[in-house]
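For reference, the chain that follows is the form predicted on its own, supplied as structure tokens.
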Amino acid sequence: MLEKSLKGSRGYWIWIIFLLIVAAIGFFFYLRQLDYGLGVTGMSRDVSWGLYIAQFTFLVGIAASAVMLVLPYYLHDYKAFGKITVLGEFLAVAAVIMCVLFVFVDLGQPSRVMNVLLHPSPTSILFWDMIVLSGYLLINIFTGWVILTCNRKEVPPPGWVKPLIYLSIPWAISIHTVTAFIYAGLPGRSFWLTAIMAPRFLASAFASGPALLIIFCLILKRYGRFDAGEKAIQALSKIVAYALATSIFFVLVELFTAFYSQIPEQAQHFLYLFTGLEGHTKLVPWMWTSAVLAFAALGMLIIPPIRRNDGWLAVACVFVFVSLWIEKGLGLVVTGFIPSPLETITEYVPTGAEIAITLGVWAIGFMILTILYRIFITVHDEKENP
């Protein structure tokens, strides 16, 4: 079915060429980073995780969010999700591939990835993160492709696919839980040392992932001749609203714990985020933007007339996506290093090379997703118009 990706409109090919150009620019800067080292980035001895790991953390949540389609459709027979379950699985495939690429570019020397395979350490969270991400990628590739092939032939899926689908449900939870444990398992970083890190990750994932899928469904409805159905879109938007409300609640719980307890190590990180610390305010406008967008999106999603309007729904979903990208990306990752355990403040600002490489990886992910969605749309058209 791969040949179906070679058929598309002029706009489709312009989009593909644009993504190829962005990816090529990112690859050029990656070659510079490979030659010079991570010194081309804004990272330092004090802030050793930056834009790359922020994207990795956020995209693991996007990948895990496919479970919000798989679980209702396969366990509860919610037929409204039948048309878009494969779209969710393909989104998970693209997201996991981007996660892997961001780990590669963050390591500096890609050969170091082999150390995880050549010298496995079951006591390392990073080892288990590699296991769950690799397994989840394979599960979604196999199940999504097999189900799409069966839909094309109008035959039921083979019996061996169902166990894989059921396995993907707890596996999706595991990939983001293990990622959360990478942070929560570092006792020297008080900002991450919280028992609700994994629930926070899952709540934000179940808001940002479905929000992104709604945006794609609305784009496909307008430009791809594919209508996911109002019932499916509205059900997804309710999931986004509930998950976003839970995510906001978890952040407020963290704020209460930090400030009511009056433990300086806890409060300093949040002060840096929202008011600045000792004149250092690089993330303050970003975090207030995230907060405003989150509350605005929640207000729009819980009001039925606004939620049922495709235009306003798209705006709300963009707000959700951007808000959680800021909060769970730069806000969560960078702030864990500021201030350091020695109470020094070293601010982090990504460099142009870092941003170019990041955009290049996103371009590769969107290219994979575009090709997979092109195949899906072509199969759907052939089925609807034989």
The other form holds:
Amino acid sequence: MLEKSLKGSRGYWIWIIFLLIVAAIGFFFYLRQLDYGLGVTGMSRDVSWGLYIAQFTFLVGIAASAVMLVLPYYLHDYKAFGKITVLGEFLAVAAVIMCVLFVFVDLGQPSRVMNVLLHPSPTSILFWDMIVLSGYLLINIFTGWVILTCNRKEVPPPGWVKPLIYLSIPWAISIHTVTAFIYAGLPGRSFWLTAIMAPRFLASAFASGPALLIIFCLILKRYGRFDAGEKAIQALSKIVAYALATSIFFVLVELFTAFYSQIPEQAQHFLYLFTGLEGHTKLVPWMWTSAVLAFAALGMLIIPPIRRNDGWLAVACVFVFVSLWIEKGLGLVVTGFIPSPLETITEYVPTGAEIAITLGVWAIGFMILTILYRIFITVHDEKENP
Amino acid sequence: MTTNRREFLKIAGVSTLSLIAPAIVCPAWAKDKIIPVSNSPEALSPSKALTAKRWAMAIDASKCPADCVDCIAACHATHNVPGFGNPKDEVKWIWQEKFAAAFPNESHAYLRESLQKQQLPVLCNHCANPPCVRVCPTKATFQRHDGIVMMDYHRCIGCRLCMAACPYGARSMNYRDPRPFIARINPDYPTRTKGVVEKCNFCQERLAKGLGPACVVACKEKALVFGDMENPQSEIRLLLEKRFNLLRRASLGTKPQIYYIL
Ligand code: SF4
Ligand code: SF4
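Rather than the form predicted on its own that you just supplied, could I have the structure of the form predicted in complex with the partner chain?
Okay, now the whole complex, with that chain kicking things off.
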């Protein structure tokens, strides 16, 4: 079936070549990072995680959100999603691969990565994260591929994939919960030390992932001769609306605890995000952008006529995606380190090399996704117009 | 998890040698294993090594003269700590902080002025319940039976989870090759490569040779006292008995083992 990815229009090939170039630039800078060390990035002694780990965290959410298609379809027999569950599973595959790559480029000694398996450490959450992520990757590659093959041959999927699909539902929840636990169990980092971290992660994931899927569906409808169906897209947009509302609610709940209790350790990180601390305001414009986009998108999504218009829906979904990317892919990780345990404020700005490597990983992810979607569309086309 | 591989090899090597070495020719592979562990003869004699059930340190910073950095200089020279000259790449094992930074929860504006101005030496606390050990995905950070929290520089993958987990900012990452930035390389201690994390090791390599920690030895004012917390007659225990002292961020439950006399 892979050969189907080789068939495509001119636009398809231009897009693939563009992604290849971005990936190649990223790879070039990664070689520089390998040579010099992680010093090519903006990370420092005080802010020891940056863009890479933040992208990882954000993308685990995108991966987990496939469950928002799988669950209604398989547990509630919601037929409208039947056509697109495979799209969700393929999105999960691409996202998990990006996660793994982001953790990998973040390692100081990547050649030793196998030490995680050679010296398994069950007390380490990172160890468990690796296990659940690789399991999730396998499940999704497998179920996505089997179902697509069956679609092509127009036979019902074999009985044994069902249990695997059911397993993927709690498994999706687990990957994002475990990822949240990497942060939520660290004693000295008050910004992350909150039980709502995992629920917050899940809520924002279930908004950003389906939002991205809607964008893809709208693109495919316009340029890819594939219509996911009005009903499926509308149902997805309602999922985005509810998840976004929950996500905003969770953040407000955190803000209440931080500012009503007035415990400096709780409040200072949020102050850094939204007002800046002692003149350090690098993230403030970003966070306000994120907040404004989130509320605007929520407004657009809960008003039915706006939601039903494809154009406006696309805009709302872009808002959701950008807003939550800023929140998780930019603010969440770095702010845990600002101020440091010794009350020093060291700000973080990614370097050009770091941004190039980050874009390179995204390009690889999009390439995998494009190829998988291409195969999906071709199979679908052949079925519709034999 | 708390066993030290080197220690084990050393004990295994020493006992094998002392029991059977005279009679049997030591096989080549065994020699290979012993030699890198203990390249100096005195390290081989366990009788000389300083041992304890629970190593700890007491710091009486009021004895520290202004501008004295003897302990820091001694530590960093002993352990080949590089000097990058910028805070971003900085590697440090022991350094100074104001009282308010070291004890954010205990500090307020009307504290004795001398205390507010005081520079305190800070270092890894060799926590009895160390979060850095808990989170490390490779056991490159581990705790010995005598309480020392140590690093295996050959195993560390540089994920920096331990840096996020340490509530004292005690850990440093080698963001670039440290070797060109070491003023004078001490051949008795390994240099590190880029991409690994490091921190104070309570001078375990010196303890094994029967020497006290470099910082303690270097301090002319006897502001640093090192000893066994589980021995009620040890100098450190008797001192802590008499003087008021605090632990950094004790509420976090990490059970730090650097006691600050105030
Ligand atoms: S002070 Fe930090 S590095 Fe040292 S043992 Fe405690 S948690 Fe680990
Ligand atoms: S950076 Fe090294 S010592 Fe620290 S947690 Fe990762 S592997 Fe362990």
